[in-house]
Every structure is written in structure tokens, then in C-alpha cells.
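Coming up is one lone chain in C-alpha cells, specifically the form predicted alone.
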Amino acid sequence: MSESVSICVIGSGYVGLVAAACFAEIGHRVICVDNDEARVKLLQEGGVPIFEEHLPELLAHHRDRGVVFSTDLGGAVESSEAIFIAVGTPQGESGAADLSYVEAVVSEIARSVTGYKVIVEKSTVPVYTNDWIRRVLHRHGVDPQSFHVVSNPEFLREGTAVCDFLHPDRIVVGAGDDRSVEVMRRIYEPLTGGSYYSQPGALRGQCSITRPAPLVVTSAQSAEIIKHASNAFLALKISFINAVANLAEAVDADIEDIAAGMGSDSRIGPKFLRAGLGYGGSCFPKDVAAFHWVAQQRGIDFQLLSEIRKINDTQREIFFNKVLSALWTLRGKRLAALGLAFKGDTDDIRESPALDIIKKLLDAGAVVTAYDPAAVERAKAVMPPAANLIYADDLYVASSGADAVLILTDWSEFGNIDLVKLNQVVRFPIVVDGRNLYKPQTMAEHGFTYVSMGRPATYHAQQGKPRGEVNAVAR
């Protein structure tokens, strides 16, 4: 059995929430501090704040025994060996990151630091961040002996977030002494090691006791610059297959075809060439507008990052100007909208391609009823219904009498939809795919007209429905 290390971490949100169930689950005493009073009540209580795969499970074993929630940051901080700051690092309006939440927390982490302490970026944080936490201690008057700060970047998809985290492709540390690297070993020794693969329960993936994680020791700085060079290359491998399939639609090439053989190139692999509505969430936009930033700071002009951005936010127009071929005209239309999250599998509507594609169907005059499996109740704090914002909690509630329906998320439900019934429930059978679920073909054979992204449209010649003949789908 590997050795138990006292463990903090600074923040209940998506990164450090996971981050505390899978310490607690590898076999770590773990206290998970926030200063939101109320999510920490309803973490205590057994309460779940965000919609993430394997972890409630996770947090209902080991709440109170392997991990506990508190609002106590000085008494966590003394009683741990190894300090994990996971607090929010959005983009500030030159586009760097703000460390402010990260200063504040360092500031409160100086005053309570008794004994040996190994501090730990979590967060994805800009270069150099580690040198200037390490200022802010010594300010603070803290001894320079009785701590070291180690970069520890996160590479968690949204959605499999805790099947990343104990089956990760790699772990990176970034220290630049051998002590705090022994206790980042000591850490994640039951996942480097395999110990925890054999354990009775222990979720399954990718890797296992004869296929460990592997750990990648660099400086913080080089640790810093691969969470942020990693975003941004698997952004641009989506902006890239964007800008090909906006070719593929001119020339009347297929982008699924042109992505499946250049996947099947080992050197270049199939993830992240899928056409669509480009990247969101709370990673990819900010992390690579954070990595623009600083290599402007060091008068490095990396201009890919600009037209990678630049792309995505096209994607959208893109989009929007197809719902607008489709129907002509959108004022008065009726609008099925099938998609809140940035993604599937998550109820993260941070930078939501969909919300934004939402937003401008509203401003030109269309009625929209929205569905999402898990994403409803955060899309209403930003998007309160109104007279032209409805939202359903069925996607065939919300595809009844519509003139056509969006698919704008990638939940696997809206790829598996019973066309038959979506058929006879609309008031037209159109659909605007931006996800690319579907194969004309099937539509074609179904009775839809089909649009998606870099693919030819289908058109069908079936007339449309009054809208009194539309069946009506109980509620």
C-alpha cells in the first residue's frame, strides 16, 4: 500500500473538486477548501455542484473518511504536507490570465504556513507564475526554507474529467528541487507505481499495474508552457479541420471522409478532427489567448494563435448564416435548439458556442425552445426565459411545431434520435446539424432536409405540415 500524504486543495470547482475525490480515491487524506459557504454546505451535505461522470459515486465513498469540505483555509493548510491551489484564472481584458484569485490565496496560504510545505499550481497558469508565487511568500515573510512551489498542470476533459485524472497519457511536474519532486512522487505513486490499478473497485482505463501513468519531471517553467502549448495545439487541430471543411463544403468534398484519412496518419491521429462549431468551455479560449499574451510579453510574435482564434469565432457565423439559408428569413421563426453545453457530457456553458448561436437567433427575431440533458439550469442564471426563450425538458417538446431543429451540443442522445418521431412532431423537417451526428444518407431517407458542416446539404421535397396539423408531443 502506498503511503498516505496529507493533501489540500484550494477550490471545489471542476478542477479541484475532481482533483479531491481522485486523491481521496488513490488513497490520500484530503480537505477541500472554498470560500463559497453555500457550495461547501451542499458538498457536506452530499450534494454534487457539477455534472461530471464517475464523480458523485466517487465523493459519496469517500466523503468524510478519504476527503471533507471546509471553509477553514489556515487550518487546512497546517494540517497538510502538500498545498494544490485550483482556483479560477479567467481572462482579463488584454487577454492575459487574472492570478488574482491565485495572489489572494497565496496570500492566505503565507499565514498559516507551520513546517515543510510543497505549494502546487494547479491551475493552468502563464509562465513564471511559480517565481512570482514564490515573491508573494517571501513578502509575506515566510521562510524560503519551509516551502517549495511545483508546477502540476491538469489535463482533464470536461465530462471524463475523473477517468483523466487516474488514467492520465502523462503526469508533469514542474520542480526545480529534489525534495518536493519526493512528495509529488509520493503522491501519485499509487497511479506511476500501478498499485491502485489492482485495487478491488479501482475504475477502469487506459491504464493498468503493467501500463502505469507515466511521470514527465521538468523545470516549473517548461511544465507551465506544456499545459499552455497542449491547449492550444488541440485547439488548433480543431480550427485547422474547421478551415478544411469550409474548403470541403466549396468543392463539395465530404469532411468526415477528408478527417477519417488524415486520422488514420499515426502522426497525426483522428482526436480533435471533428468539424463543427469550433472550441469553447473554459479551457481552450482563455488558454490560448493567455499563451498569445505572454509570448507578446517576451516580443515573440506568434501570430498562428490569432488565426486560430480567429477561425473558431468564424465557425459561428458560419452556422448562423446556414439556419439563415434554410429558412430564409428567421423573424417569427420557430427554432428547436438541441444543445446548452460547450460540449456533451458536462454542464458547462462557459464560452458555449451554443449560447452565442442562441443569442444571435434571438437578436434577429426567431422564437427558440432550447433542451439539454444537464445544462438547463446554468443556461437560465445567464439567459432567463422571455417571450422568444423557451426551454423544454424533452428534445421532442422542443422540436414540436418548429420550422427547423439545431443541433448545437454533441450529448449522444441528439445523436441517436428517433427520426421518425422528430419527423412527425416538427413543423418542418429541416435540421441544421453543427455537430455533424448524423449521415445525409439516413436524412435523406428519413424526409429531412439536412445541413451540417463541411459536408453537401440534402434537400428533401417534402412540404411542410400547418401548424395545426403538427402532432402535438405531451408534456
Ligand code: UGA
Second form
Amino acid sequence: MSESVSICVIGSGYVGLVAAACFAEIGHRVICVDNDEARVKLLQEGGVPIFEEHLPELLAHHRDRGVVFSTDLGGAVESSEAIFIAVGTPQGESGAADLSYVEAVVSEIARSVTGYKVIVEKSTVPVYTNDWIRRVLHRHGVDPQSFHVVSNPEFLREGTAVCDFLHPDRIVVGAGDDRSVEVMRRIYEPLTGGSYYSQPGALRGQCSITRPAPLVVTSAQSAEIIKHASNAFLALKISFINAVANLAEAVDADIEDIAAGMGSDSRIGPKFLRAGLGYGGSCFPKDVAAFHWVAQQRGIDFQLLSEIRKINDTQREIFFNKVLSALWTLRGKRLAALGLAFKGDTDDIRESPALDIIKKLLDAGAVVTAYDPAAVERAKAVMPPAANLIYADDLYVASSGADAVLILTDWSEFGNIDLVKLNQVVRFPIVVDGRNLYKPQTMAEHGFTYVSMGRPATYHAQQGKPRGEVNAVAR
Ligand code: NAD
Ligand code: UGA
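Instead of the form predicted alone shown above, give the structure for the form predicted in complex with the ligand, please.
Okay, now the whole complex, with that chain kicking things off.
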């Protein structure tokens, strides 16, 4: 039986809330703190502020037992052995990470250190942040014997966050002393020893009692760089395949076949080779920029990182131009935008390529009807409904009377559209797919002109109606 550790998680966002629920799930006592009073109230009353698979069930099970929610950071720190910092580290103006939220939290922690504490960086931070946290604590007069700072980067993805947390490819702990590593070992023991996986009701995934999660112990600097380098490398894979997609399109090749062919080389691997609108989200864009800044600060010319970003930015332009060439002009055109979130299975719209593209279409004079299975409310908060921007509750309603349907987010719902019904409701059967969710031949067979990324377009012989008539030719 693993030992329960008292844990404080600061930040109840996509990372903090998932970490808090998962630590409770593996047997620890958790206080999750946020300074957003409304959010904490919602959590205390049984609400779940983010859309994330398995999270509502975990919170329902552990709320007020393994995990409690509070705004009292000092009290939570006093009664915890390990303090996980999971606040935001957004991009600052220079490209560097803005660490002001981390600093504010560390200053508050300093006032409440009583007894030995392990202070854990869970937020994504640049190398040497660990040292800075230590220095800030010293400046506030905290006894150096009473704490250690550990880097424990998080690799979860939104949409699969709970499963990623409980079934990780690896758990990285960067520390410079044995005492804090021992505390971290105790915290993760149910996953690294495997006992969690044989527990009744344990969430199933890639790890098991015989194949538990590996723990990797490194220096703090190495752990900090592992996080930035991992995100930058994943972003590189995406930009690489997008650059190849653009070449493929120029020579009438098919990027899906190319990605499958490349990905079956075990040294390359099939993941993160999906061409499309480029990466968005709250992490890849800011982490590639922050990693570049870190390298520049050390006098290292890591130009590859700016190329990754440039290719990524270009994808949105390329998509926009595809819409333009499919429709000739955009002023007054009715477009159905399927997707608002930065990727499927999340309500997160931060740095979403979909929102960026919708803004460009609106600027060009189009009228957009948007639908997303989870992100409509968040989108409305930043792009309020207007005469030229309507939000729909259903993809067929959004597509009704559309001059073209645009697929902007890779929700599985958008990969399983009833194409006969779609063809009946649209004005013209034109689909511009930024996520390559369909085979061109299937779309042609259903009477659509289909334009996607890195593949030859298929044209419907007769762009007008009669509705539902299947009369397609592949170019
Ligand atoms: P988020 O914006 O969803 O959540 C941050 C939370 O911290 C907010 O609820 C905010 O109110 C709270 N907060 C800010 N200042 C506070 C303070 N002084 N006291 C208490 N609470 C405070 O952010 P996120 O997406 O969870 O990301 C957090 C960190 O984790 C970032 O560094 C990010 O790069 C990293 N990360 C994110 C993901 C992801 O998928 N979102 C994955 C891995 C790592
Ligand atoms: C990413 C990483 O995958 C996580 O390991 C990491 O912890 C997290 O960032 C972070 O540090 O915040 P996330 O941003 O949730 O997770 O989502 P991903 O699934 O990585 O997708 C990121 C973006 O890349 C999305 O816009 C997605 O549509 C795009 N993408 C992904 C592609 O365009 N092609 C692909 O093949 C994969």
C-alpha cells in the first residue's frame, strides 16, 4: 500500500485541476488552490470548469474526500508536504515566458513555509527557473534547510489529459538533492510501482502493473529543457509534415499516403504527422517562442525554431487562400465553420487556428455560421455573435444554405458527418477541409467539391443543384 502524501496544487486550470484530481485518484490528500474566486466556488459546488474526458467522474468521486478546493494559499501550503505550482506561463512581448504568475505564487508560498516543503514546478518554465524560485524564497527569508525546489514538467494533452496523467510515457523529476526526490518517488509510487493499475475501477490505459510508468530523474536544468525540447520537437514534426504537404500538393501527390509511408519507419513513428492548419493551443506557440528566447539568451542561434513557427503561420494563409479560390470572392458569402477549439476533444480556444481563420473570413466580408461541440461559449466570449457571425447548435444547422462548409477542428463528429444530409442542406456542395478528415474519393462520390491539405482537390462536375444527385468526378 502506497503512502498518502499531503499535496497542495496551485492553479486549477487544465493542468492544475487534472493533476489535483489524479493525485486524489492515486490516494493522496489534495488541496487545490486558485485565486479566481468564482472558479473555486464553482468547483466547491460540484461544477467542472473545463471540458475534459474523465474529469467530471474523478472530481465527483474525490471532491471533499481526496481533494478540496480553496482560495487560501497560505493555509494550503502550511498543511502540505509538496506544493505543485501549476499557474499559467504565457508568452511575454519578447517571446520569453511571462513568469510573473509563478513569481507571485512563490512570494506567497514564502510567507507560509512551516516545516520541510518540496516546491514543485509543474508549469512549463525556462531553464534556471528552479534556481530563481530558490533565490526568491531566500530573499523572503525562508530557511534554506526548510525546502527544496523540484522540476516536474507535465506532458499531458488536452482532451486526453486524465489518461495521459495516469498513464504517462514517463514522469520526469529534476532535482539536486535526495530528500526531495524521495518525496516525489512517494507521490508517484502508485504509478511507477504499478499498484494503481491493479486497483478496482482504475482508469485503463497503456500502463499496467507489469508495465508501470517510468520515472526519469535528472538535474533541474535537464528537466526544464526536456519539457521545452519535447514541445518544440513535436511542433517541428507538425511543421515538417505541413511543409511536405505543400510540396505534395504542388506535384499532385497525397500527404496522407506520404505520412503513412514515413510514419511506418519506426525511427520516425506515425504520431504528429497530421498535416493541416498547423498547431495552435496554449502551449506549442508560446513554448517554441520561449525555447528560442532561452537559446538566444545563451548566444545560441537556434534558427530552426523560427522556421517551425513560420511554416505554422503559413498554413492558415494557405487555408484561407484555398477558401478564396474555391469561392472566387468572399464578400457576402455564407460559410459554415465547423470547429472553434484549437483541436478536437477540448473546449480550449487559446491560439486556435479556427478562430484566426474565422476572423480573416469576417474581415474579407464573409458571413460565418460557426459550430463546435464544446467551445461555443468560450468563443462567444472573445468573438461575440454579430450580424456576420452566428453560432449554431448543430453542424447541419450551421451548414444550412452555406456556400461552402469549412472543417477547422478535428472533432470526431466532423469526421462522421452524414454526407447525404449535408449535401441536402448546403447551398453549394463545397467542403474545404483543414484537417483532412475525409478521403477525397468519398467526398467526390457524395457529390462534393472537396479541397483539403496536401492532396489533390476533387471537383464535383456540377456545382449547383439538383440536390442530392451524385454526379462526381475525381480530377
Ligand atoms: P490555465 O490558464 O488553464 O490555469 C492557470 C490557473 O492558475 C488559472 O485558473 C488561474 O486563475 C490560476 N492562477 C493564476 N495565478 C494564481 C495565483 N497567484 N494563485 C492561485 N492561482 C492562480 O493554465 P494551464 O493550461 O493549466 O497551464 C498551466 C501551466 O502548465 C502552463 O505553464 C502551461 O504551459 C503548462 N502546461 C499546460 C498544458 C496544457 O495542456 N494546458 C500541458 C502541459 C503543461
Ligand atoms: C501539447 C503536447 O502534446 C503535450 O505533450 C504538452 O504537455 C502540451 O502541449 C503542453 O505543454 O501544453 P496539446 O497542446 O494539448 O498538447 O495538444 P496536441 O495534441 O499536442 O495538439 C497541439 C496542436 O497541434 C493542435 O492544434 C493540433 O491540432 C495540432 N496537431 C497535432 C497537428 O496539427 N498535427 C498533428 O499531427 C498533431
